[in-house]
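One chain follows as structure tokens, the form predicted on its own.
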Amino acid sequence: MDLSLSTHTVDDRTVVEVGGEIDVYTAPKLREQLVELVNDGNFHLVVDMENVDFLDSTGLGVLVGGLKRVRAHEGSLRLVCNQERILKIFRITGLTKVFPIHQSVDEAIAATD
């Protein structure tokens, strides 16, 4: 399966809609998108993972790298995830303490840093 990416802006947040599988083959595409957004001055990102079917350690690494990039600019990276099998990965790895995880894009956009 492939990875689909699309972005749009809501207020001062850039929403990255991700679909498909984030794995060793597709993660570089997501990394490029996050790097490009930060380089263009978008420091408050919401990564919508509602349509993600699979996430591996490479994908987790890309998200952590994205978080480090935005934090270097006093920014934020929030995740939208409501699928139990994906949330379980964040719980097992302890990344629920690192990433703010929301149930919806609206909730993530409304959250303040």
The other form holds:
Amino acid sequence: MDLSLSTHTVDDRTVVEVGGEIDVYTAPKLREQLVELVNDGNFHLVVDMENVDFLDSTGLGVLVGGLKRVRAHEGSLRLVCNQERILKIFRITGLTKVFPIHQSVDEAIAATD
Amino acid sequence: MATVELRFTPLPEHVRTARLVGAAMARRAGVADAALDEVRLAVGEACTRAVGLHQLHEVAEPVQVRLIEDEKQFSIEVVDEAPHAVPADIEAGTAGLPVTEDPEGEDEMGLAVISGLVDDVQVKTGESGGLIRMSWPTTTLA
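So that was the form predicted on its own. Now I'd like the form predicted together with the partner chain, please.
Everything in the complex follows now, all chains and molecules, and the chain you saw is the first one.
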């Protein structure tokens, strides 16, 4: 399965809905999308991963890169994920301490801290 | 001898194929269902690392994946032919991961994921290539 990407804005947040598999082949597309959003001045991103079937370390690297880019503009990058098999990868790499991970898009949009 | 052997051109688009074959073979060999996601992720990480090393060193030779069914375990070996700058012989659980040339650190992150996922893993590197061997216990169905 390939990667699907779509974006929409809610107030000052930009929600990126990601679906499919994020791996070494597809991760560059996600990287391009995040870079483009930041270059266009969108510094508060919510990455909705509820429809992601697979995530590997390449995908993690892209998300970390996105976080670095938005932080350079005092922005934020929040994740939405409820899937245990995806959350496990964040846990074993210690990235649960780096990313705010939310249960729903609404919760991520409402979050301020 | 490997039960199934896969060789693929070192390109990112083939890593998914290796994941699918690895998980399918693990299921057939009797690896617990709960561990199949781990197998899929681990073989993908190992192949991603191998593809990255081949591309970094402009090695056109294929990446090799050996899927080995033994009596009580299922093993996957991912073999690269890239020269490694720092020869190392790392056993799981020992301190430290090898220093690599990867500027973004994704290679190290891949190894970190493998180490976190798989209890029985060996990483061997040399001047002419490297090997990651990962094993999982199987049930009596094997």
